[in-house]
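Encoded as C-alpha cells, the following chain is the form predicted on its own, with no partner shown.
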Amino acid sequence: MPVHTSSFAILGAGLMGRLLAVELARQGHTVEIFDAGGPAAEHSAATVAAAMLAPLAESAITEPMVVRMGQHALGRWPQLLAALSQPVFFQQQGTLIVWHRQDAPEAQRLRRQLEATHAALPDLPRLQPLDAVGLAQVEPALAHRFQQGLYLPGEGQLDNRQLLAALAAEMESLQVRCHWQTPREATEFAPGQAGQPDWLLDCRGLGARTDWAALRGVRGEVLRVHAPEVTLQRPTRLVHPRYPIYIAPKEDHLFVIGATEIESDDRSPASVRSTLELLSAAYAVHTGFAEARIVEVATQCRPTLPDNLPAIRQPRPRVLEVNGLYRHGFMISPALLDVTMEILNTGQSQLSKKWDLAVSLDATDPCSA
C-alpha cells in the first residue's frame, strides 16, 4: 500500500471519484481523473439527487449497515465541507414525516419500523411523535395542514450541485489532471508497470458494467421548482402507499421533489404521469407549490448491485472498484471514502468490518496484505 507518494488514475468523476481525487491529492499523491462528461458531472447520478442525509428515515427501505454508514457521514460531512474553498449549503435540522388521515395505517407501520431501527441502533437520535401543535412549532409552514407527524432530529442534507462544483474547483486547485469528455476502460491501464499509474480506482457507477456485470440501473425522476411562497425549513416526507414523496428545500426557495424508483435503465424524459404525481403530492403538502415555477425535470439511473448495497472489490492487483451506491450516494459516500483510504494506506479496513461493508481484496497482491 502507498506509504509514500504514489500516482493514481481514477475512472469516473462523479461524487465518489471527486471525493477520492481531492483526498489523495491533499495527501501529496499525483492524481488524474477521467470522465465521459464535463466538470458539471452531467452524466453522474449525483447530479440528479436530493442529497438528503437521513439514516433513520432511510432505514425503512435499507439495511442496518447503510444506516450506520449514514450516521458516520453526518459527522464527516461538516469536516469535508469545511476543507473546501467554495461554500456548500449544508443543513442539519432533521427530517419531518407527515401524512394525510387516510394514510394513518401506513404511517403507523412506518413508525414501528423506525422504532425498531432505533432499538437496534440506539446511538441514533430517537424519533419524536408530533401532534398538530407540535408539528406547527417544528414546521410553521405546515401549521393547520396536518394533524400528526414524526420528527427525526439530527438528520441533514446538502446541495449536491454546489458540492460537485466545489469538488471540481478543489481538484483544479490541487493540480489534479482532469480529462473531461474522455471515457476510459479499466482494461486500458496496467497499474504498477512502467509508464502506468501505481493505482487505478474505478468509480464509474453504471459506466463500469463492462467490468462488473452485476450492476443494474434503477431509474429516478426528480423535479426542481422555485417556490417563493413555500418556507419549509427541512426535508419533508409524505407517507403514501404508492409513492412516498420527499421535498428537500435548498437555498433561495429552491426545492427538490422526488419519489419515483423504477427498475429500468431507461434515461428518457420523465413521464407525464410521474410528473403529475410528484407535483400533486407536493401541492398536497403545501398549496404554495401551485405558484411554483418548474426549473427542471430530470431523470438518471443509479448504479445498483443485486442486494442494493455498496461494495468495494479488487479484481486484480492495484485496482480498486468502488460501486453500488444506489440511492444513498450522498448519505454513505464519506464512509466509502474513509474505507477506501484505509485500504490504500494499510491494506485493510477496520471500518468496513464495523459496518459489514462488502470488501473483496486480491489476496495475491503483495500491496493488499
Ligand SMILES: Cc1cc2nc3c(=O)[nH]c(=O)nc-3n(C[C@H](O)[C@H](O)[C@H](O)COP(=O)(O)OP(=O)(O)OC[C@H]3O[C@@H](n4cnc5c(N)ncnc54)[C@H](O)[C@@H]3O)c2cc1C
The other form holds:
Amino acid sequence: MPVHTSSFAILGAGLMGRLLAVELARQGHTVEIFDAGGPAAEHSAATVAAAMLAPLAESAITEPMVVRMGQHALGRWPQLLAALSQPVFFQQQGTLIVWHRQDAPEAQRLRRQLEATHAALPDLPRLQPLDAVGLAQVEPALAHRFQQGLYLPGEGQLDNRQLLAALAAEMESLQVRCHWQTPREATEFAPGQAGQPDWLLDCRGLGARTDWAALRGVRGEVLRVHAPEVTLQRPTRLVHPRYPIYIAPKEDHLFVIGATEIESDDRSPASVRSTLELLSAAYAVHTGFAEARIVEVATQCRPTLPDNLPAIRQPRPRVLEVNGLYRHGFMISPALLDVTMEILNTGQSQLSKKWDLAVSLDATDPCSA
Ligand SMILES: Cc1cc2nc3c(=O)[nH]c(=O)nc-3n(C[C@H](O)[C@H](O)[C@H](O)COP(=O)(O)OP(=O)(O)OC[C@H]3O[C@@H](n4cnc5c(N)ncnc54)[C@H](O)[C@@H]3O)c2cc1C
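Same protein, different form: I have the form predicted on its own, so give me the form predicted together with this ligand.
The complete assembly is shown below, putting the previous chain first.
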C-alpha cells in the first residue's frame, strides 16, 4: 500500500491545501505546507468566496458529477467541522430563489432545469415552489416583496474565513510546519529522494499554472456589507437577466453579496459598474440594505479547467495535483479530500469512479496500485 507513515510537502495553503494538511497530520504523517501568502489566506480564492454549499441550485450551471460531490460534501462538512477546535459558522437552512414579476419566464426555465436534475438524481431533496404565503413563512423578511419563490431544502453555507482560521489553528496544534510568505514551484521538489518529502501535493489553485497550463481564472466580485436591518436566514438568489445576484447571510448581520463571472485573470479592484449593479440588485431584494455599511469590496479569480470541472492528476511519481475547483471549492472540497486520501492510502479511488471525477494516475509510479 502506498502510504504508511510518510512525509508530505503541500504547496498552497488555501482551501484544499489546509484540508489535506489537517487530515494527513491527524493520520500521523509529517506535513509541511508552503504558501505565497500568510495564515489569513489573503491570496486565495477561498478567502473571497461566499462559501455556499448548494448542489441543486448550482446544477443549473454544472455537471451531475459536481452535484453528486456536493451532496456527499454536505454530509461530510458537519463531521469535518466537529473535529476542529475553533467553531465555524455552518448552516443547512436551504437556498431560497426569488424573482421579480417580469422575470417569471426565466424563473420557470430555471425551475424546469432543477426538476430535471432532481429526476436524474432523486436522492437530492426535492425543490418546493412557494406562493406568496409560503414565501412569507419560509423567509418573513421577504413577505410582500416577492410573490413567488423556490425553496431548495437541505442546502448549506459556512463562514469561509472562520474555516480558514480554524484550519490554520488546527495545523499549528497538529505541528504542521507552515512556511508562510514562501512561494514554491513543484520543480523545486524531488519527492522520494534522500532529504526530500515522500509525497508532494500541489494545491496552488491558479498559482499552479506554471505546471498545469490549461488552468484559467474566472473573476468574481464580492461585497461584504453589515446590515443590521436585514434578517435573511439563508442564502438567497435573485433570478435576473443581467444581475443574477446571491446574498449569503453570515453571522452578526454580515452579508456576502456577489454575482459576477468574468472570463479574466484580472485581479484589479471591482469596477464602479459591477459594484452599482450588485448594490442595486441587493436593495431591490431588501430595502434594509440601504442603511448597510460596506465593509469590503473584493475581487478574486476562481481556478478553472477548460471543462469547468475539478480534476486530480499525477504528473510524475509521488506528486499529486488537485485543482480546477472553480466556483464550487467549498461545495466539493470534502469530496476531493476523500478521493485524495483514498488514492494515497490505496493507490486508487472508488469514489472518483462513482462520481466520474477525472483522476489520472501515473501507472509507472510504484506507489500507484
Ligand atoms: C468570488 C468568488 C466566490 C466564490 N463562491 C463560492 C461559493 O459560494 N461556494 C463554493 O463552493 N465556492 C466558491 N468559490 C470558489 C472557491 O473559493 C474555490 O473553488 C476554492 O477556493 C479553490 O480552492 P483551492 O485550494 O484550489 O485554491 P485557493 O483557495 O485559491 O488556494 C490556493 C493557495 O495557493 C497559494 N499559492 C499560489 N501560488 C503559490 C506558490 N507558487 N507557492 C505556494 N503557494 C501558492 C495561494 O496563496 C493560495 O493560498 C468562490 C470563489 C470566488 C473567487
